[in-house]
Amino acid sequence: MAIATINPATGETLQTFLPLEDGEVAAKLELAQRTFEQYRQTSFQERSQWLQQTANILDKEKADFAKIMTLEMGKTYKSAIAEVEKCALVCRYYAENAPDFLADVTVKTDASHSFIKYQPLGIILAVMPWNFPFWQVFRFAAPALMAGNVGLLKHASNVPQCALAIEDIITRAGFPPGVFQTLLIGGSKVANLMADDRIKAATLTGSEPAGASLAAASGQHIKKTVLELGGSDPFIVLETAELELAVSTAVTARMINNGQSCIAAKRFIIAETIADKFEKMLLAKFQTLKVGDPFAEDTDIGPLATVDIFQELDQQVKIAVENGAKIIIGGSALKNQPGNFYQPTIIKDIPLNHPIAKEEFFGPVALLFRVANIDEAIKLANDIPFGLGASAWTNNEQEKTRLIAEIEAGAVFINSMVKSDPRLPFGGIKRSGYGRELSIQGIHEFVNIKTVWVS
């Protein structure tokens, strides 16, 4: 697979990169292992200083890093700035909290002294996606490096400049050479990497097939993995919801990152009594959205990241229509314009018995469903293979309790949109993956949780 920067707003190839040869990959692995043996002995204070400096570089040069993201995958420049700022936030969070998260924990037993000790594993392979090309990497790197591990990054092949920039940032921040390295390689090389004894674990954010492939390779060699895969998150609006706020948030939740987010709201499940009003209000807001140049300040939605993603989304919309669904707005590419631009789209009357109703639409397409009551809402929300996040809107306390208890997802947000926060664990269930990132749970994923008993 080509490793290149292709501007999704124009289709222009800006820069190409030669994949690493096997010998070059081997040299990076050897450096990572040598570095780990020394790096694991560094203090939390040293690692914290380096990670704080990483955050400082991100803040100081955020305009440059945002430009790279927008050029490589098409997110709006203003959202790219926000992404860099969030990366600095997660670095500072772990720089400040990791020593407490990884401190020895005394447990009273009949031993003279018994406690839990957290120790690094070694080289962790990170297979990361293009949609949040900085955030996805730093939410892995910050806890992994603070724990004393070293990282190898196999980034998506359409964001090579982001991948190289991240390695450079971490090196310039003062981390020893070899603590974090980028591998410009194709996906076919991942299985061989997992067979190498020096790689102790892996994390992947991406598609179901990619996650299944990594899990299979890791399982063959008995290695730990954390997977964050797809989602088709429900956005439930019940009768007592504050409708104006719910609709405004629905637009933001669906269109975040040009609609290309695993935790974007995708299926809008609306109580029948308010469905007409919700639909009318949602349509009005969709009509005001501006699609275009991602560098323009007033642009709401930029291009989809690749031609393949664009074509897959368009095909899904066509299949839905062929099977009886109705398009309220959009439903096709932006006319007379180069690039991977797709119109903001609302689809309703999707047949529930067709597989398309349970698929993830990775772009600016909202699926509308109507339900008679909370029972139907919860049933429909759970009737998918995914379980990443869910947003639900109601001011009824009994309904809130039921939604929190009964929705099958890694996160439930009541009267708010789903988002990631360094202070809270992030991850899914079912085919959305397993394991957690962020918070104390995230840093504990890639450590040896060692029991110590002293008599």
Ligand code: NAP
Given for the second form:
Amino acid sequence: MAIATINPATGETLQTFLPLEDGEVAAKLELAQRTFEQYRQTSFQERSQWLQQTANILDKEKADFAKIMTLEMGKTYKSAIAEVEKCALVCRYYAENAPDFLADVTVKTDASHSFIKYQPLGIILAVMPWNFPFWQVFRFAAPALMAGNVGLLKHASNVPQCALAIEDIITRAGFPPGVFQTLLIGGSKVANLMADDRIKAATLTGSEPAGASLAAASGQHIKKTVLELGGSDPFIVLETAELELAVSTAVTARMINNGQSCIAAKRFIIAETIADKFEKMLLAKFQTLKVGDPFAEDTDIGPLATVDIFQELDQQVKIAVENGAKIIIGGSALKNQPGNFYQPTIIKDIPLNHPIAKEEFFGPVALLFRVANIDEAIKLANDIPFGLGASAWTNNEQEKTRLIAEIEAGAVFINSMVKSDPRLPFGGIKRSGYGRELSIQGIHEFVNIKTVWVS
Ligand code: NAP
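And the form predicted in complex with the ligand, for comparison with the form predicted alone?
Every chain and every other molecule in the complex is listed next, the one we just looked at coming first.
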């Protein structure tokens, strides 16, 4: 894929970038390694100050950064502003909490003193997706840099201006040059990079093929990886749920980021007794959604980020329909409009035995399923290769307990949509990946957890 800014609302190529030559990549690696030797000696206090300053820059210049995001990948401008604010939040969270998370921990044994010491590993490679082009990067960078690691970012090829802006922010905040660098390279270059001894570990957020490829290369060189991959998360609504709130949250949970979020609710699993009502209410809300210019204040859904994503979604909808599914609303591109605009879509009667029922729909398409009871709901929720975050709605205490215990996912949210929060670990199981970001668990992924025993 060419490294370029292509406005998804118009299809216009705004700027193209030459990928780095091998020699340029080597020079950046060299700088990262040299910087690490010094940077690992800096104090938590210094790192915290630089990270607080990063947050200040994000807050102060959020309008500029939001504009780049909307231009490069089409999220609504108002959601891009919120994304920059959340990046500032995660920076402040780790600036304040990392010293505690990484403090020595004494463990009582028969040694005179035994303890756990957390030390940085070195260069960490971050392969990141375009869908939350700032948030995905900062939720990696904030803990990694606080731990004393240095970062190399290989961002998605359609968000090069975001990638360069992030390096610039971190450098301007005062971090030593080389602590965080962007590599403008294609995905095919990543496997070879993992062979370099100086790169100690990698994290990837993205698709299953990309994750599998990075994990294979890392496995060959015995390097740790964290993978945050796709999902087709369930949104279960049972009979005692507060229906109005469940429906309005369902719309938000499905449409967040123009429908392109790994933790967006994708499969709506509704108790038979309330299914007609839920469907009617959901349809009424979908009819009011405004698709259009992502910079307009009243737009709910902007364009899909790339032509590929757009075509794949359209193809999935067609396959579902060819195999017996029914479209309640939408089901095609927005008519007479350039750019990658897709209509808000609801599909029902998807044949459960067809592979399409188990695929991730990365766009504004809701799949509706009906179930007789909680047993069927849990079975259907789990009958999928993914396990990222599930949302379940009920006011029955026994049902809550069962849903929390029995749903196979990295997170279960009861009577709420799934969202990431710096204070809570984030990640998946099954083919949604492994490892955790955020919280104390996130900062412990890329450190040497050193056991110290003094007799
Ligand atoms: P993608 O194609 O996998 O791209 C993600 C990143 O991986 C990009 O930087 C891409 O670079 C790179 N890449 C692609 N192929 C690679 C390879 N063989 N080796 C190494 N790197 C490679 O993903 P996408 O389709 O843009 O993103 C959507 C997917 O990401 C969805 O499945 C979504 O659910 C998932 N996602 C998951 C989370 C989570 O936290 N679990 C969050 C957001 C998105 P190029 O752009 O240069 O190809």
